[in-house]
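A single chain, nothing else alongside it, follows as structure tokens in the form predicted alone.
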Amino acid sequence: MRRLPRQQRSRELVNRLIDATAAVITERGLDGTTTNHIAEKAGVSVGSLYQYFPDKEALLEALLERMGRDIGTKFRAWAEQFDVNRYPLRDVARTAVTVGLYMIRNDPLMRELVRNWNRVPTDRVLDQLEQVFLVIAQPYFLKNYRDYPVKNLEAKLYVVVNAAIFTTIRYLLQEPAPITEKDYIRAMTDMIVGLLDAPGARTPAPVSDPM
């Protein structure tokens, strides 16, 4: 069972070990990573590592929990900067899909974890991402209810979020890609809008590329 840090110095050590886990996985890959490598990278003994993490899997779980929080923070910051409530659903969906692809493709750690998606505790990330998207989406649909009077919103958001995440992972894992990125973004946007849009919604206005 993982020991929880109670003092500031202990919390700093735990954070250093999680940082080291991320760095070693990025350098060596998931299979090439051991607790010895992580302890060495963190500048501590293996015994000190085992005081807080019983094995590599516990370190990986802690890393994924933090990644879920970090990704959620980035998406919330994007939603605030982009001011999603001002835009039609199609623009919001297209931009979110584009941002998600960009975040995974340009992060070596995330690419390595995606390659091993079926072997890592993905619920540590997915549960937090679902909550983040609910927090972002619910105010959007409340504010724009006249344009998007979605019934059973929470259930539909659950389906949309999970379908988008797993389809994106599947797309990124296939080499060569079966379709162009442009076609993928368009099709995923159509799927999201098709499930959440309603007859009579306003005509989308073009927005600038968020990238």
The other form holds:
Protein chains: 4
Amino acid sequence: MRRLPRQQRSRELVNRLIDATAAVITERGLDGTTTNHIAEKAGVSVGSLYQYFPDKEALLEALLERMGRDIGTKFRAWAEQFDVNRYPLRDVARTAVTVGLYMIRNDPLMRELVRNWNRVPTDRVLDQLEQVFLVIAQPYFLKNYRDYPVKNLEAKLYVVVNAAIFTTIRYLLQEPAPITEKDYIRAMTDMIVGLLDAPGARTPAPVSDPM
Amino acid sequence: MRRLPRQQRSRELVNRLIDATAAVITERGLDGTTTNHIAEKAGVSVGSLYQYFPDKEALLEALLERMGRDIGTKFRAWAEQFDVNRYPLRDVARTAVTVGLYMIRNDPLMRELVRNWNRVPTDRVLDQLEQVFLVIAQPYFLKNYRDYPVKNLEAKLYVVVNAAIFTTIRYLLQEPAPITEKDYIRAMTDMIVGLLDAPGARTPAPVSDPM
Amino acid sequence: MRRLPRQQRSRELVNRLIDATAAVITERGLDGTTTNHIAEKAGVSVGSLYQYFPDKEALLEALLERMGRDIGTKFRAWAEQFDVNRYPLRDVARTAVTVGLYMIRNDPLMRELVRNWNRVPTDRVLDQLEQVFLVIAQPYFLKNYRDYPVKNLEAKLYVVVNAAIFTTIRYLLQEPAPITEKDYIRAMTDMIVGLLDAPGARTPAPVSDPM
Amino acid sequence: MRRLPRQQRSRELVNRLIDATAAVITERGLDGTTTNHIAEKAGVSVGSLYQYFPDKEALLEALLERMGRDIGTKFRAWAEQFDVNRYPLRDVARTAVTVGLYMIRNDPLMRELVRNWNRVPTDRVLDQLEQVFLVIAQPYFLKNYRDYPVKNLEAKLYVVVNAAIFTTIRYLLQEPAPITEKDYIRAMTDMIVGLLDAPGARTPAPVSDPM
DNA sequence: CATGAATGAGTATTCATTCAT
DNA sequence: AATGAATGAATACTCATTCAT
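Instead of the form predicted alone shown above, give the structure for the form predicted together with the DNA, please.
And the full complex, kicking off with our chain again.
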């Protein structure tokens, strides 16, 4: 029972530093974020910061890693609660796109990171997202398309997941929005469904989608 | 006799500065590029540089703008020469994706810019690309799909063009490549076709794609 | 039964810390040596280190002191075993110079310290060396030059000892070596002999110096 | 006549920066000297400093280089004015040692640099000094010792010059002085003369060296 | 118009030392 | 006595931009 204090304190501090990083980025932007700001916000000295993170980049990595985990968890929870398998692909896709769009749009931190995705170890998040969708998608296709397996599923999932993510980022970053949100979601949904559920995508095309 | 020189000189100098910008970025990377380097490479003083461009960003914008125009021109030329309208959508899409992939991969300047797309006024290029594809696509759909107009074409083109571009960028930036190039091109082509030519995309679905 | 432990432990720890200092300097260079490294290498906490040494400098002093003692002991042993008194001054000098040269050149720790001699309490070693040579030299001169005592022996020994040491250091630090080792040793030997055994150096000058 | 201003200004600024470096080192010691201090003392911005010197070290090198040149010039002037060749070696040596001793002792900057000689590009000065003495010495020996050329003169000069310099440095840095200045100068002079002018040093050795 | 010298705010990181536990 | 987490002052260097000439 007295074993943990040290570790606990450590972990607490690490978390406080990651929180501080998130806060400072939100407040001052990625460029305005300095290690000194972060330490100050976390209520520790810079020295301590460097006791727990080798450099600024490591701090960012940790933040992104955590965000990746969080987002992954959220999506998995959503998939489970939503009981994804019960719904037609189109509904699942539309909901996922909508959820993702709103998630980024409403989170200033995420917006700032997304705006700077190439200067930031985005893979920490993207890998998680890809995995999540793969994990959600695979049983879905196994269950609902057992008889008509999708050809080349892995590559298609890679493309569709990344297309969804990056096109959404692009869409959100564009000012003014070139098309309405409704149109965006519909077109994106169409694209996802078109790839995964198109006739010719599965060996014998089943029934045509009603939408 | 001395009428044009001024404007001419101006335009020449502007171009020389843009060329220098491109060259310096290629040689030293975006981060290693300073206004002094650019001025030196262009053979003028920094002062002159600032006579023609209000700041560094403007220089980048001009470069990207020009690249956008060039790429647009190239693509248009390709579309015309290739006589796009004669081919089925799938062929057109596959070729366009392949051309784009190789264009970026083989151009060091483009690679460097793509790697930093979010720090750079990428819109200057993207807008051009969107337009090009719209211009290419619209008559294509008008001609080949006259009787079965694609619903919501504008939004779909926006989504598909951006998806193609950004997913390709993501794919090129990922090391190691998560799927083979062949698989990537096929899946991306499927996605484009799936969105634009899927049954249900057009009012009465025509003949199924032979793929 | 528990009488000595404390003092013993203390002394042991002090030695372990000095050993650690030597080891860390050897491994990471003087600049790369931190008190934390030393404590870690010694297997104690920094806090403990500061219980035994008021500051980093004290640690260095202790190390140098110990090295001085060791070197002194070695040289004294050499002098005794070699039975210095039996040999002509030239042989003694040449051997001493050679031994010193090799001793520094072959000991990485010594090389590192010598390279930084002015940031380090070198006196701890130099004083020892001066004393050693004085102790060696005095009986030598007493015995071999009894009838012709060297004038001003103390000052001469001071000069010659320091000249030998510092010129050797300078010689070892210079890259590339400006003269061959053989030439260096010969010239240095000549210089020592020239000062201590020159005609005119001793009272009844065998041949009066014309100068 | 208007050609020079730029170069002139440059050179002036360079000199001002070197002067500032000297001044700051004198005032705050080598460790307390920062590039910002130097720029401030020189009355320019740090940026300007870095326009003329790539880094702090270059500034030190320039200072030492200049000092080397100055000292070289002074010594050469002294040699010429003193008409060195007219005097016996002993007098020349004694005077040179005395001059050197006082030169360092009376110049706080030199003292600080000498104290830190191994962290500083001392070669810039030492090389000059070695050369000066060689240039002074060679004709001297040619003229005065033509008939009895000194064996191995190059190595001997190297040893004697460095011994004189470094032993003097050591002597000046030692507090309290272990021997009187008078004794020091005498012993050092003896050593120089003993090496260069000892019987056996020149070809027809009056009395053959026993070794 | 052209020049290019001058500006100076801004920032990640280290490490000797302390002191609460 | 021992620990080791916390401290925080201190420093070289860059580069977009200006403006006197």
